[in-house]
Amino acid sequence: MSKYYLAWAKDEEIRKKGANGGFVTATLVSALENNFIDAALVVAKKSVYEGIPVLTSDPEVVKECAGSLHGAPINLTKYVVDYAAKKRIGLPTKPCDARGIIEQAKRRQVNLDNIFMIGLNCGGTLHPLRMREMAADFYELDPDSVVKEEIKEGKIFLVSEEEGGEEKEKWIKIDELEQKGYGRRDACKSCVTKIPTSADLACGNWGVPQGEKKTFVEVLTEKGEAILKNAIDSGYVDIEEAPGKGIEMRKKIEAGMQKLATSWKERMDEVSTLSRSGRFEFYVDALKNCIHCGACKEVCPVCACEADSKCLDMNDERDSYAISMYNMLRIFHLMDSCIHCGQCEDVCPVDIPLTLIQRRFSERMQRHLGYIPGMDVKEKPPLYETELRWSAEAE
């Protein structure tokens, strides 16, 4: 059903603060204070390399939030299942976050009914401490001054504050970054979903004639046409008809992102390219170094276990397995489900690719399958298909 808008806040303090003309913030505000949601799962802003999570009820709140933040990578998926089951929640969600909180539902984890993901598109986030490194060492910046950020026509830009509040922007191409290592995370680099299509809205300014400070939007469901005829009804957006050249502009612009995403998967999977003795010594050389800290499982968007499952409880410190049976059964759980959104590898203390790991193996399978996790609300993971025409069978 999709329909294509430009839009726009009407408020001229939220259009200034937000991104592309504040139209995401603008929807949110007007849908608390319609009733239309209970809550709003938003993302403060510390610093530009700093982020967390808030589930608001307060329009003042979701106002100061306005405006991107690329440097802190956080999923959604974890606060929606955890703090909001019981609510009418709206909140801005990149693909990843959007591809998260939809294996959760069909999990029976959260109910989708009840959320309106209001989708952004996503180039990619960066690293807060690798951000802070590429600041001082490639735009020549104290790190600390840098009071804005944004990703746009293939450049990273940074602002800082001169002594005297006079702001100051640099920018350096993504490819000259990323050649030399920096620039996004590697998940990002790799990850063809760039707009998010399994959400409610698809916002961004991919499409937007040059110079405009507005938004693309697209319409994705029933509850995306509500949300926004809520925030046009009660004044706060203003849209007009998307232009034929803006909507095959958004089409060139992800094609060509896809591509590059397609490159650096390959450039970056020098597994690849080793024998299969040399495969197995480079997983156990990488997983050795695990300590059983769980912090991959408590951010993985797609977990669905108790939070006091047994799963850690499997490591014995006395066996002598190469790869312990923690990291072994994590990978397999999460074959069908992981969508490689990098949660793991940012959180690990001892630096183990666990991106990269996890993709070898379920990427494998999910091609098997048929089965690409959180694009599709209707369709059951496999091997929850399996276990309903087990049960059908012994019954």
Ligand SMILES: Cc1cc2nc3c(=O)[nH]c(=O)nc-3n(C[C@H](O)[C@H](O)[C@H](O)COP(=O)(O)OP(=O)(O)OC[C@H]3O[C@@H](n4cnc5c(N)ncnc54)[C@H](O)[C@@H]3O)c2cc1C
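Please read these numbers as outputs of a predicted model, since none were measured by experiment. Rigid core: the largest C-alpha set superposing within 1.5 Å between the two forms. Numbering follows the first chain given and starts at 1. First, how it differs from the form predicted in complex with the ligand.
- When two forms of a protein are overlaid on their rigid core, residues whose CA moves 2 Å or more are considered shifted, and Ala85 is one of them between the two forms.
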Given for the second form:
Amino acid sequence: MSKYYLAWAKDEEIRKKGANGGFVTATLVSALENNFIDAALVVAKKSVYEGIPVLTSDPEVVKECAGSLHGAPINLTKYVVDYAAKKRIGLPTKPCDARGIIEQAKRRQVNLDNIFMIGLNCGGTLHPLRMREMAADFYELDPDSVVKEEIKEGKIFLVSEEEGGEEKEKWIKIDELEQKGYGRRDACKSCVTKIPTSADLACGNWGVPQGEKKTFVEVLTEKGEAILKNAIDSGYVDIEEAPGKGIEMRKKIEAGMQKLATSWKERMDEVSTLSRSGRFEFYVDALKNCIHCGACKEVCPVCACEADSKCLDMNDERDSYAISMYNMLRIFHLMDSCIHCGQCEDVCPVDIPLTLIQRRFSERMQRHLGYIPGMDVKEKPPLYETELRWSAEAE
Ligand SMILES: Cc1cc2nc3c(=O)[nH]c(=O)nc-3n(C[C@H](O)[C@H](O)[C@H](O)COP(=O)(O)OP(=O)(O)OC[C@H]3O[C@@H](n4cnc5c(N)ncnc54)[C@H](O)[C@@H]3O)c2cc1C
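Would you generate the structure of this protein in the form predicted in complex with the ligand, following the form predicted on its own above?
Every component of the complex follows; first up is the chain already shown.
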């Protein structure tokens, strides 16, 4: 049974730097300082278009990484796989991060007992390169002058630093940008998992009374309860019960966002409008440019194969198949596990619309199997079982 709180960092600096109440940062800092976890995995801002994952045991580094980066669409799953074998780690998880970690746990690649997932609600991320184009084309800004970004009240705000150091803020409605092909990534627009219910906590701004610098926190597991208690007992965090109105508001916004995502999904599924032969041609045309670099497999948060697995070798340039065996294998491989996060499409050097292709195959299979990957750790993956990776016997 979930519990709902409004929470905030007691340290004013953390609270000020935090996206909302600085709760996530304060909780990670207190967990490190009290030896509750061995390391935190956070995202460091390089620019508004780049965030990089940082694994650290230094609370000062965690503090520097407070805030939300919408132009950093990374998935953190793969970064915890090796670490969490032996040590305890705490990290912020968007719904796709939490879902990736749960799928890896089901495939026995991580020890979930060692992982504290401080979930972040997520309305979506932006692709860094598209974001730069958006800044130039729609905001009429030099992309390199943009120093801050924020999403609130259905608008994307960009703040540029002008000559002389003066800051200028401009905003455009997300709807307007997305009608023109900008705004959030396709995977995010069509994602219906907005609250990370498979994490230990789910944190966000939905449900926070207007103007208050607090984080709305849903406690989802005993581990979530324990890390929260540690943060309160050590004096890092204050909480109060979330008002009923806020809980209702959060549910309402989530439902509205899910409805919008469903309508985007339908609109983006251009393949469905094609004839049977048209669909075949679509796939051949889209996949024929694949250079078999393996980047899609490398970043895939649910791929649990060994690094030297041979699926790339399935492609043989001498074959005359319309679609390479590597592509076929990946489509089949992800049938039960694809969480539609779009990481594969982000890194594809030849711009194959992999989100759409993987979704078309896996979503129907998942519906058929009645299985939603990354949501319930007790539910076994339908298609296979793998070796335990993290135990002493596996070494
Ligand atoms: C891309 C994105 C979209 C979001 N959309 C919504 C939304 O629509 N509705 C809502 O209620 N809440 C949303 N949130 C959550 C919200 O912005 C805050 O993160 C949350 O309320 C916690 O606030 P805080 O002050 O306690 O966190 P902080 O103390 O500021 O800590 C935030 C932590 O998140 C990490 N982080 C920053 N960017 C990323 C990233 N891209 N991926 C993973 N970790 C990251 C930081 O390194 C830091 O450790 C979103 C967050 C992100 C990152």
